[in-house]
Structures are given as C-alpha cells and as structure tokens.
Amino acid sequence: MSYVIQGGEEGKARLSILGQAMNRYSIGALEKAGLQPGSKCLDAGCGGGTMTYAMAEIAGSGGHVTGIDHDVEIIRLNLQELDTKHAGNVSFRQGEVYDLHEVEEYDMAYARFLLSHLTDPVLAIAKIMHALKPGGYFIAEDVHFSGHFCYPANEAFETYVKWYTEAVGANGGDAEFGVKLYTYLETAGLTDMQMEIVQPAGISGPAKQMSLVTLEKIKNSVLANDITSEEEFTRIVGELRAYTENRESIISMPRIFQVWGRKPF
C-alpha cells in the first residue's frame, strides 16, 4: 500500500466530503452492475464506510457488506460508528487487500480509488477475483489525475495536481491508473465488461472542496519525498484556499473511470 493521504480521524472527515461528491455516481454504477437485495458484497479499501453503508442499504436485510481497509484508526472509528447505526448487515475489519482469504464468497466486489495507490494492483485484483463467486461482479472506480480541470487557470491548482501525482508515484502507486483500469480488469478475466467516466465539478460544494482538502492531507507525503519545501507548501495551500473560496472559480475532481464486469462461471 502506498497511500499518501493522511488517515485517521482527519482522513475519515475528508472521505466524508468525498462521499458527498461521489456516492451518487458510485451507487449508480453499482446498480448498473447488478447490486440488488440479497447481495453479499465486499467493499475493498472501504475508507470511512460511506459506500459500505450505501451498498448495505440496497443489499437489504437479506444481504451483507464487508468493508476492509488498511487504516487501523479508520476501522476503529467505523466500528465505533457501526455501534450507533445498528446496521446488522454491515461489518468492518482491518487488513490489506493482498491478505484477502475468502474463496468464492461474494456476489459483488467493489473498490473505489484503491488500485491507484497499490504497488501491486495485479495481485490485489487477483485476490478480489478469487473472493468472488463465479458469475459475481467486480466494479472498480479509479482516477486519471491529469484529467483535472479548473477555470480560470490557476497555478496553485496545477501545482496540487503535480504534487499529488509525484507523491503517489514516489510511493509506488499510479495516479493515472484510471485510464488503464479496463485493460487490467479485462486481463484478469472479467467478461461482459462495461465502462463509464464521471467527473464531479462545481462552483461550490464538496466536489470543489476536494482539491484543497486533499492537498492539506498530503503534506507529510509531499515533504517526506522532498517534492517541495514546507514554506512553498504553505504558500500553495493558501493560494488554493483563496481560489477555492472565489465564487467565480470552477474546480473539478479528477476524471474517474468506472469499470465493471462478471467473473466467468
């Protein structure tokens, strides 16, 4: 795992904003891929669990969704939250996707913004495929980070895109992975494959906020990899904050590839 974004409580808060921006698109793709009442599902790299709960709502009392994530603190927070939600068809556990042990257990597996952070996405996909029942669906969403846009042009925004890409690459990931996602899943053996592209953007709201929130949460990775100085990082954060707060600016999230297909019988 080469995750460069701060985790824990602050990471969970960021993921909540991400969920506000993305979940409606993700849920739409899951429904197209066949998520239905009674489904037994895996949410690989579940983060703060917003999609775990969204999937569980569709799966209903006859289904179940298991969320796994490498972040010990986020899983602790998820379990704490689960106690208050009393969602009997949801479970969380800490672990790496490489360590999945289930064999032909799930009707559907889902991974959002996971594979681009991994040093070995091929192994991760193989583990997920092994956990799927024959005929089960695997749906993944991932970023094509250079596909960001903003208007009008802004240096701080372009610097953020550059720094994030460099930090992920320095840790063994690939911020451009989304454009390769179809090929990776096809090579893994999925059939009946489909692909869509979404790109949330706005003049206000969570999609517009994501660049600034993410930049703030990659500080440690950017500095640890000597991508910039702390002084320069502080300057760019300030400039991106001012640009984000400008009511006339438009900011997008990255171009996001949604790919799904069926494991052969």
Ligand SMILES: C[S@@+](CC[C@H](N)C(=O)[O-])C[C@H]1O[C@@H](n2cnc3c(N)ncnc32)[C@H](O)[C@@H]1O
Second form
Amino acid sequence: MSYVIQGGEEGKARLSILGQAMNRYSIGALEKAGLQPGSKCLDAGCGGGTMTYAMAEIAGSGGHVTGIDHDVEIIRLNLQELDTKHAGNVSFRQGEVYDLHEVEEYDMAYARFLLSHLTDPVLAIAKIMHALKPGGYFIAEDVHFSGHFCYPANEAFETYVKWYTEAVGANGGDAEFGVKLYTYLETAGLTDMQMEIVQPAGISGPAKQMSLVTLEKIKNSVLANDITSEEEFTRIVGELRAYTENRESIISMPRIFQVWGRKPF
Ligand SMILES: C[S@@+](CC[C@H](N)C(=O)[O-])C[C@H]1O[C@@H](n2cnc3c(N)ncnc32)[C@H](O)[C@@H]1O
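Please give the other form, namely the form predicted together with the ligand, since only the form predicted on its own has been shown so far.
Now the complete complex, all chains and molecules, led by this one.
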C-alpha cells in the first residue's frame, strides 16, 4: 500500500510544521520514557527527521540516532541536510520498517505517526521490538482522528476529518489507531507501560495550520480512492483555508496518544 500523505519535499515541509506544533510534547514524553545521554536510538518512519535531531541532541556525542523511512526522496533530502548540520551522532537510511534487520541494538526505539499508516502494525511492532536491547524502551505516538475538535462548528473541518479517515483506511491504515496503541504494545510484550494524551490546538500558529496543510497533501489519495470529486475537494480546501485564517476560530490537531514501556530483560 502507498503512503496516503504526499511525501518528498512538500511532505518534508509539512512535517516541519508538524514538528513546530508537536516536538515539545514528544520530547517531554521521550525524557519521561528514559531517553538520556549515551542512548542509541531508532526513529522509525522518521519523515523529515525533526525528531531524529531532537533525540540526538539529548543522546549527545556518546549516543546515536538512526532515522529510517521508506520515502526515497525525503531520505535524500535528509542526507543533504545532514551534510550541512554536521551532526555526527545522526544517520538516515531508506527502508521499510518491515525490513528492519537490527537485533538487540537500540536502547530506545521511537515511532511517531507511523503505525496508523501501516497495513500490518503488528509485524512492524515485532520488528522494532526485535531491534531493541533487552530492557530497551519503545515509545510510540499516534493519532485518534475522531478526537479532533474545532470551534465554532465548521463543515469543511468535519469533511477534512472524514476524508482523511477514509483515505487512510483505503490505504490499509487506521486513523483511529492511537486509542488502540496501548493494547498493541502491551500485546507485543512491553512492560512498565505508561500512557499520556496530548492535543495541540490554537487560534493561530502551527497546530492550527496542520489540518489545512494535511488536507492539501492528501488530494491524490482522496481523488484516487473516489472519496470525492476534484471540484468538491477544491471547494472544501477554500473553505478550510478561510476558516483557518479567521482569527476567531479554534482548530485542534487530532487527539494524540503517547505510549511507552520496556522490552523485558
Ligand atoms: C506522518 S509521517 C511522520 C514522520 C515523523 N515520524 C514525524 O513525526 O515527523 C509518517 C512517515 O512514515 C513513513 N512511512 C510510512 N510507511 C512506512 C513504512 N512501511 N516503512 C517506513 N516508513 C514508512 C512515511 O514515509 C512518513 O515519512
């Protein structure tokens, strides 16, 4: 199955806005989950790598973070950027999460907004668990799309939530995955588990922008899956843009579940 949101350069630009909205919450969870100087980490489905770098900053020169993603173009851009950043404790590799070959190599594995896109999250979780050292930490964050809200009520926003959910489902994923994350990770054998929920929202700024930016980047999937017509898609984008630009409106990101635990010794 293909990935539902446009990748490459435009995808990386979108993920940069996502990082501005989300990274401080993600970093907080990583610290609570045990990320520390010297940690050797995996960022599975790293996208544009904003969290790969954030983790590397905490892991320090004695640690290392490997970002993997199946998007060839985004990894090419990440490697280009890495050349200019001179971050010696970061590396990027193109690859499928299902093809992870590492065995008991990482102190921490992280996957943000990856599992909800996968046709086989159980296999992906098993591969990530395999790559973790005994006692290593696994932390995942994922979306519960029906937990979105806006105020005042808006048809274009509700349509976006519906279309995104349908498009992800048509591509074999599950936009409601976040609420199931704890159960999946517990079933995979994690211990000492914890869960938190975050939900960025705003009257301005990156959290408010994310719905419009994401809608624009799922156009191909929405049309390819006959979810709506091009004309209707354009109309809804225009309405959501006007609603987003209105300083009186409040728009949230999805409800986001953060779950972590340890691989047994
Ligand atoms: C919503 S983005 C999140 C990116 C990044 N984790 C972040 O939060 O900024 C999901 C990423 O997972 C990648 N992805 C989707 N399916 C994948 C797979 N089967 N193996 C590896 N990466 C995958 C996509 O290319 C995309 O970059």
